[in-house]
Each structure stands twice: as structure tokens, then as C-alpha cells.
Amino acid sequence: MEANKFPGPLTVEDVRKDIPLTSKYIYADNGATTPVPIPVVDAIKGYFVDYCSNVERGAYAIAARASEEWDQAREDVAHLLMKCKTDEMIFTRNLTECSGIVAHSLQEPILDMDANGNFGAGDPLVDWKPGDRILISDMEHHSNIMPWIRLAHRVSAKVEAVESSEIGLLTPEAFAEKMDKNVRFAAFQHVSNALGTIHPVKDIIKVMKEVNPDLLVYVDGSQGPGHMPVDVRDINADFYGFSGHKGCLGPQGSGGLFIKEEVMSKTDPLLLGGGTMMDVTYSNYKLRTDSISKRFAAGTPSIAIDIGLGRAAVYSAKQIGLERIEEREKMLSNLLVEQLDGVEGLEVYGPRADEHRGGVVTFNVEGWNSMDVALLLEEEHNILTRSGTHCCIPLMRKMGVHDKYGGNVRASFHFFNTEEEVKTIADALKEMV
């Protein structure tokens, strides 16, 4: 898909015209998902009307559009919005498949035939020994914490979590104090999804490696590609992995998981099946080499879907701008935090420094559940928020809003939210105090 095929830099009427939604609803709830722009509901329109058919199996015209489509999807959402190598990058479902995916290779060595045809099991990505740790840190969600205690369990591991500032900030010190030669693996978010910290990862990988240069860290950016710009290589995790309906306006049902190029090599595939070897026989088989990626995608894969989240690339990355959504996310929500700041009666969470908040603002009622709030704001004013644990219980019951308040309640903004409907959130919440 050639980028320059598409208009741009677009403004924020013109993504509200794409979203039809805008116009129903004041519409903050895109932390937990982003309604999908018509371009890339006409993408993947497109496939099911004009092209509809499987990928590297036909030969005929359709058949190699749509595995051209689905490559330069690939292709666009390596590059755009994790700046990686294209073989580099995995489609998945969503970010819990991700944690899936690495969670397996961790515990499962390769298997293949090597070079002089035998068949057999490589080199383990780790290899576990009794009382060596894994560290996560008290702000991650369920998805980035139930598939680390399962994996320990199973390597007889044991899982740790770093605590967190106070205003909710992951700070390389506190790795670091947590690390010594034991610890063989680390996950933790980019952004939080509870309080819209960002995070300095890179910092933090980097206290970390130089402990222990073998360590493998996974880093969870639901909250991250597309909602800002983002260098996996830069960064230097081995596995970084986001859901496309979160943050590049795709649609749901997609993701993507980088994995080194290095590190991939060595991963077992979750699944097998066709499309992921080059031969097999009763008693063996032989991965691809030509494409490692596609070692990942057994059987007919979500071709729609893909080539949607391709096209939610390019729409975010060259035709808004990553770093223009990441500044108009900021702003908006420092305009609320500005708003509900000194107000009695209510609690704002999270860091109130611009360089630690991305477009994410949490927030309780004194005496309300959290779930009150958010039921009146849309009854009474139209607006859509999120309410709850936001999958992150063991971070509210630290918080000591579990069981208060039922967790809090959140408003996640993007690029086509308006200053008025920040001021207008800000002035319901007023009133219900």
C-alpha cells in the first residue's frame, strides 16, 4: 500500500468525519478500544468485495493481490509503527496472544530439522534453573501477569514484581535494585492503561542488560503504537507486542508482536500447520526460511483484518502523524487534569508531569462506584468512559480503590477528541460532586 495514495497531514474534523461516531458521542473510552476510521473499514471491504481469497496458496490474479496486500500490511505495520525489519513482525489477535506467543517460546526449545536433516530440539531461549526469577513490575495488567505465573510454575521460576513511584512511574532504579544474574526474563508495559504513565523503557532495559546481557524482556504496548511513535530496536526489547484497535485505529481481532530477528530464529511457533514449513513427512518437518514471520501464521490467517490493520497504519502514521496524535493526546489530557485538579470530592491518579502522562486520565468520585460514574456520564451527558479494574486488580487493591470505589474510571482520548469535550467532561464531574 503506497502511503502517498492517501491525503495527509489530516486534520482533527477530518478524522471526525471518518469516525461517524464523533458525532453521536463524546467518545473516550480508546484505551480499551478505538472506533475504526471508514478508510479502513472500506480496506477491509475491499478484500471481501473485490479480492477475496486465501494468501500463498492460488494462483491466479486475485489470489496474488491478496497476498500482496497482506504483505505490504506486514510490511506497513513493521515499519510505521514499530520500526522494525519486516520479518520481524508477527500479526496476532490481540496483545494477550502476544504474551501467549512468548510465554510458549520460553518454555518450549525449537523444534526442526537442522542442516544435515535431522529432527530434533534447538537451543532453549532460557535455560531454567531452579531459583531463577522473573521480573514484572505492580502496574501490569492481567494479560502481563497471568501467563509469567503460569510460566514459572513450569520452569520452577519464580515471579516478582517491581513496585512503582508514587505517582505511578516504572524508574530504572527499581529494576535495577530487583536485578542480579538470576533474573533470566522481564515483562512490563510502555504505557499504563490504569493511569496513563509512560514509561521510560529504555532506560530501564538498559539498567537491566547491563546486569545481565543475556536477559529477554517483553515489553506490552497496547497503549503504545499509535497512540505515539515507537522503536522497538532503539528501545532494544526482544519482544515488543501491541493490539491494533487501541492505539493505530485498527480493527479488533488484530495485533502485532516484534521479536529480534536474532531471537526469532530460535522461537518455537505456538501453532503448525500449513503456510509455516517447507516440508514435511510422517515423522518431521522443515520450517520456512524464506519468511520467519510467517513461521507464526498457521493455516489461513485473518487476511481482512490484517490488511485493515495495515491500512490503520499508514492512516495514523502518514496521514495524521504519531507524533502529532501524541502531542494532542498529551494536551488533552493535561486539559483535564488541569480541570479536575484542587476539585473536592474528587481523585485524580497518575502523574501530573507532561512528560509522564500519555492521553489517559483516571479519576473516583467521593461516595460513588466507579461504575455509578460512568453509567451517569453517559445517561446524563453522552459521554463514553471505561469503569472497573481496567484488568489490573493486584494495581487497584494497591491503590486502595478496589474495594472502595470498584477501581476508577477512565477517560482515554485520541487525535479526533476536542478541547470542548475535555472542558465538558471536566464540567459533569463538577456537577456530580
Given for the second form:
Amino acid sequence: MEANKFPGPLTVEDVRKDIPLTSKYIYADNGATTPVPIPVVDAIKGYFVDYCSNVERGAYAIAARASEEWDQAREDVAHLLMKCKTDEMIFTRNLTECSGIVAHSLQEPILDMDANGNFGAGDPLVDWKPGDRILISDMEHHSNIMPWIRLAHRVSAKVEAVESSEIGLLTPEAFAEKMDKNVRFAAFQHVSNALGTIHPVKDIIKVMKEVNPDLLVYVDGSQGPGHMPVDVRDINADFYGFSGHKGCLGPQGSGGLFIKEEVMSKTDPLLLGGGTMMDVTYSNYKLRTDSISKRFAAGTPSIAIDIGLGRAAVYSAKQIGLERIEEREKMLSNLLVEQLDGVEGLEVYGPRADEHRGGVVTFNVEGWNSMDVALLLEEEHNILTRSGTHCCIPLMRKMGVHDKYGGNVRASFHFFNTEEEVKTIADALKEMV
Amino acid sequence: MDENEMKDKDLILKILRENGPMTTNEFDAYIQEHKDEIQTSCPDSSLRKLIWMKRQGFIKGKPVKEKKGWEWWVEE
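Switching from the form predicted alone: structure of the form predicted together with its partner chain?
And the full complex, kicking off with our chain again.
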């Protein structure tokens, strides 16, 4: 899509008009999912109403249009949200699915037919040996822990968690300390969903790959793309996954996985079937070679959802601007931290320094279960937050808030939130204590 | 809620009837104590079940600030 097709940049008021929920609630649960703007809904509806047909199948005009729109969506997501090539981007349902695809590829070598017509397994991405290690961090979401425990169990490797700092920051030093050549794979988050810290992932990957240049790294970008500019090539991740329904303002059930070009050609697709192959017999098959990334689009994809994510990429990156989103989210979260810091009876977690905090603030009210706090914020103030363990039970235990508060309460902002809303949240919490 | 999760409805009603009004923390503690007998999922789920029961009209719930939490009960 052309940049000049849209008037811009959009103001906060413009975006609020595009998201009708914002007139009814103080929506501060963008870390869980973001409400979808009307232009994204319109793009999805447009597919169903105007050109509903399968992609990469039919020869008639609306089928061709569906394929073109789907391809365009993938290009927009790849170029705008991750700054990678289109053929390095796979549509997924969410980050969790990304982790599953990566885990499969690390366990099974690619099965395909070579140029001589021989069908068999290629070289594995990782040739696992006894004593091999997988590094994660102690802050990960369950979706970035459980797949690696299962993988480690199946390949006889060991998972180890690198400790975060007191403010919940992952540091290159901590990872360097744990590194040796037996670390074959590492998986860690870009931004914490539980504390809001933005980790220096580029520096972390750099120090790790200095020790083991063959190391493969997967970054959980659930809270990254859409909330801020991300350049996966610059970060030097081998895999980078994200959910489209969080920062990106895309539809629920959308997401994407970047696989570095040189890795993707050796990666075995988790699912096989229509759309993934060049030829099939009763005893073997040849995977398609025209688009390596489309090997991963087996069967009919979620066409409308993917087109919606593409439109959301344009909306957030071109019509609002990722730098503006990042700057505003930081401003709002810092404002809330300032207002809550020092209030007796309130515990506020995570970093204070602006450079390390994204649009997430987590806290607890002394004596209250975190779930009860969130319920009360909605009941009395129409404030929507997330509470509980945030799918990060190990981290909640480490922080000492699991048993004491049942986790913590999270206010997570997006571009459309306002300073007045932040003040209302702060006042409501002060009233509680 | 699927059929299996629906079994929790009767159990929650029984717990609240036997124990009288319970705060979220008290309810959570009860679930933890009896977790061998009660099917559970993640720790966040017990409150979500209470909310579902309240929305369906099976139980009542309201914030009680003196108790620093929500209280849940069955109105007979």
C-alpha cells in the first residue's frame, strides 16, 4: 500500500475514534490484547464481502485479488513491523504457535527431495549431543518455557534460566556468564509482559554469538512489534516471533514468525499439505522452492485475519508511526510510575529508567489479591487491566508475589491512552490504599 | 465453559454453601488446600470461575473494602 494513500499522522483523538471501546472504558490491557481499529475491521470485512475466495488456488479474478491482498499483507507485516524480507516471514496465529514451529524445527531435520531426486532428511539445524544446553531467562512467558522443556527432554539437553537483574532487566553480562559452546539454542523475550522492561536483545545476542557463532536464537517479541520499531536483522535473531493482536492493533488470532533466510531453507515445516509442495507421490514429496516461507502456509490460511494484520501494520507503522507509539507509551507508563511511586500501601515493580521501560506498569495493593484489585478497578472506574500471574508463574514466584498477591496487576498502554486516564488509574489506586 | 468445566459449578456452590461468604483469598486458599480433589487449571482461573458464576446469576459477589477484597456467597 502507498504511504500517501492515508492522511497522517493520526492524532490520539483520531485513533480513539477508530477504537469505539475507548469511549466506554479506560482500556489499559494492551499487553494482553489490543482492541482492533475500524479500518482493520473494514479490511477484514472487505475480504468477506468483496472477494471472499481461497488464496493461491483459483484462477478467477477475485481469487487472484485474494492472493494479491494476502501477499501484500505479508509484505507489509514483514517490511513495516520487522524490517525483514517478505520471504522471511510466516503468518502464525500467535507467538505460542511461533514457539511450536521453532521447537519442531530444532528437533527434526528437514525432510525433502534433493536435486538428484533422493528423498530423505537434510542436515539438522542443531546436531544435539549429550551435555548440550538451552538458555532461557527467568522472566519468560510459559509459551517461551514449556516448548523448550519438551524439546530438551526429547533431545537430551538441559534448560537453564539466566537470572534477570533486580529491576527485571536481562543483561549481556548475565548471558555471557552462562555461555559456552555447549549452548546450542537460546530463547528469551524482547520486552517483559510482566514488568515492562525492554531488554538489550541485540547486545545479548552479540555476546552469545561471540562465544558460539553457530548458536541459534529465538526472540519472543510478543510485546515488541507495533509497540516500537523493531529490526530483526539488526538484532541478529535467527527466529523472532510476535502476536499480531497486541501492539500491532491486528486481529486476535494473528501473528508472525521471522526466520532468517539462511536458516529457513533448512527448516522443516511443522505442517504439510496444500500450498507447501512442488510435487507429491505416494512415497515422497518435493517442497516448493519458489517461496520458502510459503512452505509454512499449509492448507487454507486465515486469509481475512492475515489481511487484517497487514492493514494493522500499515495503520500502526505508517498512519500513527512506531516511534510515536513507543514515545507515547513510555510517557504514559512513566507518568503512572511517577504518580504511584512512594504511595504507602502500593508496590510498583520494574525499572524506573525511561530507556528500559515500555508501556507496561505492574503493581500490587497491600493486603489485596491482585485479581480483586483489577475487579474493583473495573467495577468502580471502568478501568480494564490484567491481573494474576500473566502466564509467568516462575517469575511471579521469584518476585515473591505469587502466594502473597496471586501475581500482580498490570496496566499496559497504547498510543490511544491519555494522561487523564493515567491520572484516573492513579487516583483509583490511591483511594484503595 | 465446557461440560467438564461445568462440573465446577456444583462444586463451587457446595464450597460457598458450606463455608458461608468467602473472600477471594479464602476461596483460593480452600482450592489450594483441596487441590487433590478439585480439578484446576492455572492459578488465575479460580477467580474467573467465580466471575462466570456471578455473571450467570448462580452466586453473588461484591467488594468489601474492610476485608481488602471481594466477597462471594450463595443467596438462597
